[in-house]
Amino acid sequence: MEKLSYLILSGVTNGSVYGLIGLSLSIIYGSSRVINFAQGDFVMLGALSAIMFVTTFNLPWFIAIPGVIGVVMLTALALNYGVYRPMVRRKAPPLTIMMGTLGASIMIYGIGLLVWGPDQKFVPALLSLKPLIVGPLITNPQQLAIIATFAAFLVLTWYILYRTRFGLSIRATGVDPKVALLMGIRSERIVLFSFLFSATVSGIAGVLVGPLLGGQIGMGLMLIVKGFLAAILGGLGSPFAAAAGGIAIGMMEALMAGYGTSLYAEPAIFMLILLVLFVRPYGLLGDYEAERR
C-alpha cells in the first residue's frame, strides 16, 4: 500500500507537468489551430532563466519569477510577431506555420546553447527538496507546489474561458475565427493572448520541474512530447481534455515502472493512444467539450 501511494503520487506530479504542456499546447491550438513545437522551448527557458536569475545575479525568488515570466514572455512575443502572424498574413496553411514554431524553436535552442552551454545544471528550488510526511505518503514541498500549480492554471483557465467576456471571444474564435471577426472580434489579440498565457504556464512549470529534473537545453523536447500526447490523448482542442490526458500519461508511467520496467513505459502509452484515437478520434474528452462549447 505504501509502494502504491509513492506511486501515485509520482505520477500525479509527473502527470501535471505534463498536463501543464499539455494545457498550453490546446489554448494556442483553440484559437488558432496551430500546434506551437517551441512550447517546451519555454519550459527550458523558465527553468534556465531561473538560474540565470536567482544563481548568477543572486536575486530574491520574488523577483526572479516575475523576471522568468518576462523572459517567457518576451520569446512568445517574438514568435507571435516574428512567426506567426507574418504567415497568417501571407495566407500560409496550418501546416506551414506549425513548421515555422519547428523552426523557432530551433532558434531557440541555439540561443540556449550559446547562452547556458550543453550541460545539466542544478535549478535552485523554489521550495524545500526535504522530505515532508503527509499520511501515508513521504512527498517535498516543491512536488506539492507542481500539483498546487496545475489546479491552480486549471481553474484560471476554467475562470477565463466560461467567466468572463474575454473568454468567450476565445472561445468563438476557436469555433469559426471568420464567423468571429465579422461579429467584431479581433482574432490576432485573442491569439497573441494564448500565446502568452501558453508560455507562462510553460515557463512556471520550467520553474517547478527544474530542481527535479535539472536544467538542460535539451530538456523541452522530452517534455513537449509528454506533453503533445497528453493533448492527443484527452483531446486537443480543449486544454481540461488535455490535462486529464497528461495526468493519465503520467499515472502509466509510474505505474509500470513501480511493478514492471520503464522500458515498456512509452511503447505502451503509444499503444494506448493509437487504440483511443481508433475508437474516439478526438480523444477521450473531445467530443464532450466539443459539445459544451
Contents of the next structure:
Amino acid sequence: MEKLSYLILSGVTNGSVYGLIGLSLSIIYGSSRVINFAQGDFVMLGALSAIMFVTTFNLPWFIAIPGVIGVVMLTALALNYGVYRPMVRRKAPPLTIMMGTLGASIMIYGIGLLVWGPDQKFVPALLSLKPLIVGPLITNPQQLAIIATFAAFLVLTWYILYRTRFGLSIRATGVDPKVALLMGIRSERIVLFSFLFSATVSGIAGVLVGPLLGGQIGMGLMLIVKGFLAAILGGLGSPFAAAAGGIAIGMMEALMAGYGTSLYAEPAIFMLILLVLFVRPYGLLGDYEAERR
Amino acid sequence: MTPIHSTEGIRARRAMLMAGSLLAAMAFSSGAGAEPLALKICSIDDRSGSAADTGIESLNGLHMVVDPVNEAGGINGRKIELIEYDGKTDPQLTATLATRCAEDDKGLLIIGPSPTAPAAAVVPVANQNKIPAYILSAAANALTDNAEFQFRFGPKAAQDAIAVADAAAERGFKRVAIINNSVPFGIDGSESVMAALKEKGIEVVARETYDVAATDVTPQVMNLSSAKPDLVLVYPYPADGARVIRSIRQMGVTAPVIMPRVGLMKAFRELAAADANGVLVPSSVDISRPEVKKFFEDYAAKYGAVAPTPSAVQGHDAGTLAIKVLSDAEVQKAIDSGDLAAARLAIRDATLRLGQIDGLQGQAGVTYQFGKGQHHGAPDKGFFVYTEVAGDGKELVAPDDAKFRPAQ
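Mind giving me the form predicted together with the partner chain, seeing as the form predicted alone was just shown?
Full complex below, order starting with the chain above.
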C-alpha cells in the first residue's frame, strides 16, 4: 500500500507538469485552432527569468513572480501581434500559423541563448527541496507546490470558462470564430487573452519545475513533447481533457516503472496512447467536451 | 549540333578531355610545392547546449598548449591557426562544420567533439575527406572500431565499466543496483557495466530506467532501494542526475553511489549541491600528480578556476600530440609541398607513429596507446582514479576510502 501511495504521488507530480503544459497548449488551441510550438519556450522563460530576478537581481519572490509573469506576457504579446495576427489577417491556414509559431520558438531560443547563455543553470527554488514527510510518504514542498498549482490553474480555468460571460465568449470563439464575430464577440481579443493566460500557466510551470529539471534554454522542447501527448491523449480541444491526459500519462509512467519494467515503460506508454487513439481518435475526453460545447 | 556518337563528336570530346587534363596537370604542378599549407586546426566542440562546459574547457585546454607555441614563433616559423566552431550539441550541425573545416577551411586536423553523438557525426566526414579527427571524451564503445582517420583521447564506456567493476570487486561489494536514463548514454553505460560486473561475479540486484524529462523518479528509486543494494551506480545526464541523487538521498538509500563521467560535470554538481556530496566518480584526472595540479593552477589563472574534470585535460593532451605530429619531419615535408591530402595522410600516419605520449590523463607513468590498428588512446589499466564530490558540489577531492566500502 505504501508503495502504491508513492507511485500515485509520483504519477500525480509528473502528471501535473505534463498537465500544465497540456492545459496551456489546449487553451490556445481551443480559441484559435492553432498548436503553439513556442509554448515550451514560455516554460524556459519562466525558469530562466526566475534566475534573473531572484539570483542576478537579488529580488524577493513577491517581486520576482510578477516579473516572471511580465516577461512571459510580453513575449506572448509579441507572439500574438508579431506572428498570429498578421498571419490570420492574411488568411493563413492553421498549419502555416503553426509553422510561424515554430519560427517564433526558434527566435525565442536564440534570444534566450544571448541573454542566459548555453549552460545548464541552477534555478532557485520557491519552496524547499528538503525532504518533507507527509503521512507515510516522503516528498518535498516544491513537488507539492507543482500539484497545488496545477489544481489551482484547473479551477481558475474552469471558473473563467464556465462561470463568466467572458468564458462563454472564449468557448464560442473556439467553436466558430466567424460566427462569434457576427454575434459581436471580438475573437482577436479572445485569442490574445488565451495567449496571455497560457503563457502565464507555462511561465509559472517553468518557475516550479526549474529547480527540479535545471534551467537551460532547450528545456522547453523536452517538456512540450509530453505536454502535447497529454493534450492529444485527453482531447486537444478541452483544457480539462488535456490536463486529465497529463495525469493519465504520469500515472501510467509511475505504475509501469513501479510494477512493470522501467526500461520499456516509455515505448509501452506510447503504444498504449496509440491504442487509445485508435478507439477514441479525439482523445479520451474529446467527444464529451465536444458535446458539452 | 554534333551527334554524341559520331566520329567527329568523339574526337572533339577527346580533344577537350586532353586539353582539360593538361590544364589540370599544369594547375596542380604549379600549386604543388609553391605554397606551403597553413597550420590550420579546427576545434569543433559543444560550447553551447547541454554539454557546453565540456567544449569550453576542452578549447581552453587546447589553447594552453597552442598559445605558448605560437608565442614562441610557431612550428618552423609558422603559427598554428585555431578555427573554433560551436557544434551546439547538435550532431547534424557538427557534421556540417566538420565538412566546412575539411573543404572550405582546408584544415589539417579536427580536434573534438566531446560527447558521443556529435563525435559519431564527425567520423564519416573525417573518413570521407581523409582528415584526421582527434575525438575527445566520446564514450560509445564502437567509435574507434575499424577506425581510419578518427582517434579518441577519452576512455570508452567499457573502460569506465571496467574501472567500476574493478573497484567494486576490490572493495568487496556484492549487490549492485543500477539506475540510468533512457538516452543512449545511460543505456550503453549501464549495459557495459552489467557485462563487466558479471565477469567479476557481482550480482546486479536491480536495474531501473527513467525518462530525462521526468520531474519525479521516486518509483525507480523505490525499486532500487527495495532490492537492498550495497552499491548504487547512476548513469544520467547532469540535470536528471541531480534529480536522481536527490531522490536517492530523500528515500534514505545509504549505499555508496558511483556516477561515471557526469558526476564530474559542473552542471550536475551545481544542481545537486549538497545532495552531490559523497558521490564517487571514476576519473581519468589524477589530481595527486604534480603536473596535473600545476595545469589546473595555470588554467585557473588564465580562465578562472574549474574543478579538475577531464575535458580541459583532454583538450591539452590532444593539442600536445597535435603539436608533436605537426613538428614531425615527414609531416612538415608534406605541408611544405602544399599537397593537402598528403599532409593529412602524413598527420594520420605520424599520429600512429608518435602516439604513445605521456599526457595529463591517467595515473603517473601511464601513456596513450595510439599505434597501428589502435586509434583509441586510453589503456584499460592505470587510467582511472576515484574522486569524490564534496563541498556541496563545489569540490572534487580524494575519496574517503573507509566510506567506499560495503556496509557491515
